[in-house]
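Here you get one chain, nothing else, as structure tokens; it is the form predicted on its own.
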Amino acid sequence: MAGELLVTQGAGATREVAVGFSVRFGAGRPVVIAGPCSVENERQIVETAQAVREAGAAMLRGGAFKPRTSPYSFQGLGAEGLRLLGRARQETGLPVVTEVLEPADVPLVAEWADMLQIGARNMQNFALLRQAGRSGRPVMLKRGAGATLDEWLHAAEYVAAEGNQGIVLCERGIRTFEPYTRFTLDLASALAAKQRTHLPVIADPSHGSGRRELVADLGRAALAAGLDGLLIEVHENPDASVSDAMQTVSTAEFAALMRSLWIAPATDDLPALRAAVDGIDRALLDLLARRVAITGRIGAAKRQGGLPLHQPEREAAILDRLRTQAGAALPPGGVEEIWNAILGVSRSCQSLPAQEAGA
């Protein structure tokens, strides 16, 4: 029964998961993990961690072993690739996950990797997932195309009785009639898991679409909806990629992604952070020119129903409403300095007619 599990213990409060001496999943600040589906070689995973780091990502990842459809297909460096990723680490200080296919594999992949990635064909290896759970590591759980939920909670106990409660759920999209995209990125159930479980979920927009041009606006639905983070496919030029080109962001594609979604960096790189800011600033500039209209609106509203366009108790009853929910957010005053600056503007544009008001 599903109430027995470990993993159902505590439900709907999420446990930190942490990775390396950095990285926590499931502690209020969404992870996105970044980097190509496959390590080609030397300068293409270094160079890509260093682009994904800047842009924001704490951690790298990148397949060594790869599970293909076809067995001609690229199957990665093996234990090459581990070594790679390994320098990669090095050079850029991003913790390394990445995908582990045999049982007998994981004291190898442990040595080199951060965090042990399940893959969705193995979602059910249950030889593989003891293994995993007794490699000392956390575990990111990727949901099988075809498993339910019941399913994938059921796979992560697998992990979690062998005594590692060190889990990140992963939903990468399931196989539904729909051809268009590779596969369904299925956020109801992502959510569900979160409600069911203590485990940090996060979900993987680029195996969710399979279309690099959906994978940047499924990335911020994912964590508007109030998932723990994203494990997205970047590379330096993502035509060219041995694996999972048509799902696959550029480098500056996935910077401009971080951009939009507002998660401060999670080093202390100076142009890093100036490019949070500059990002958070283009959404705030976009908030105030819609309120601005709203407030022009409101203007006539007033006109046409003979109301004094100042009116000091609204104002103030705003201010009262906004500390509360600042709170220590803001420094003391904060909120009245910032807030009697737009109060002032909106006077000012519900002054106008409303055209002029940006209505």
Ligand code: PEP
The other form holds:
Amino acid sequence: MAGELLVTQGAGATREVAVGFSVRFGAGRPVVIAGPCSVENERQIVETAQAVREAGAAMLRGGAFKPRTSPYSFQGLGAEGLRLLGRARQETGLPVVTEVLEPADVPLVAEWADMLQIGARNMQNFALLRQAGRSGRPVMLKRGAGATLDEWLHAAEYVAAEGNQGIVLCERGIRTFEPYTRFTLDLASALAAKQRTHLPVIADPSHGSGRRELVADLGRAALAAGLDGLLIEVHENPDASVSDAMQTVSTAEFAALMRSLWIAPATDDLPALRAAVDGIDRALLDLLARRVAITGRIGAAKRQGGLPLHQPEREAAILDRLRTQAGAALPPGGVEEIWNAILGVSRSCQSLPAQEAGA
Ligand code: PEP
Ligand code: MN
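Starting from the form predicted on its own shown above, please give the structure in the form predicted in complex with phosphoenolpyruvate.
Every chain and every other molecule in the complex is listed next, the one we just looked at coming first.
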């Protein structure tokens, strides 16, 4: 296992990685990167960028230089693709991440991209890692499909050793015996990478499953596990995507995924904003129902212990703690207004007979 490396110093406490002016990985809120596997034409990349931005994505992805298994497959638009990514960034304000395949291309890609992607196939291209380390741009380092955790961390060390600590690790699935999923997203290793380094770690459930019908659930699983973000392949018409069509979701499916992650859409569209709020209300309702069930049992315990049902000092302590925890997240008086209502419901549940209180 990796001994003391630059990337393992202060392991377990994630250090933030900034991209552009607006994006910070590892700052507590998941960063979702979305866009097509390949940049295909100007209309495609600009419209997809607009759609994913509206849905709440923080960054745009799109391949200009594509690492393809066959030399006869579409290789990407190259420098023209970089220019189109620049157009999409200009139109949407979204920072861009794109893959660089060759050490010699690093300066050119760094000119157009806010973050460099080192792909799975190049994870141990040491000349490329060194060059990316000297680029002045943050780097997203994908795990090789056959790489161990230790090899992945040492690959990151090549970037860090050049003085570049702006590294985000991306778990994108490893090769296993299972052919049904193209690769197997290895959440355990992604979590281990978070424990063993100070680097933010994100998941790519698109390459990590190879199947679009698994992408949303796998993405939710990765964020529930505590990873710092997602990379999702999105296309306006997934079946027509020139690469990775099978694992690509539509812009509408992507918007639904973002709602399910409670990530706010960046739009003034009233129905979209209301759909986001409705999803959050649904989640709040589930939590409140669980709270009510527990407070019912607390009521029974108080009765058994001969304690008074209403304990104002306990309620005051709850409000104090929440006020501190909320900070400026709610408007002044917001904590009192909301929790006085919640505590009131709990009190009336506790005064009901046990079976009616849901205990
Ligand atoms: C990609 O992100 O489109 C890509 C080629 O990824 P990977 O290197 O993980 O295969
Ligand atoms: Mn792809």
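Between two forms, the rigid core is the largest collection of C-alphas that superpose within 1.5 Å. Residue numbers count along the first chain shown, from 1. What you are looking at is a predicted structure, and each value in this text was computed from that prediction instead of being measured.
Participant: Superposing on the rigid core, is the CA of Ile318 displaced by 2 Å or more between the two forms?
Facilitator: Ile318: C-alpha displaced by 2 Å or more between the two forms.
Participant: Is Arg121 among the residues whose Cα moves by 2 Å or more between the two forms after superposition of the rigid core?
Facilitator: No; Arg121 is a residue whose C-alpha shifts by less than 2 Å between the two forms when the cores are overlaid.
Participant: Establish whether a shift of 2 Å or more occurs at the C-alpha of Asp286 between the two forms, with the two forms superposed on the rigid core.
Facilitator: Asp286 C-alpha, core-superposed: shift of 2 Å or more.
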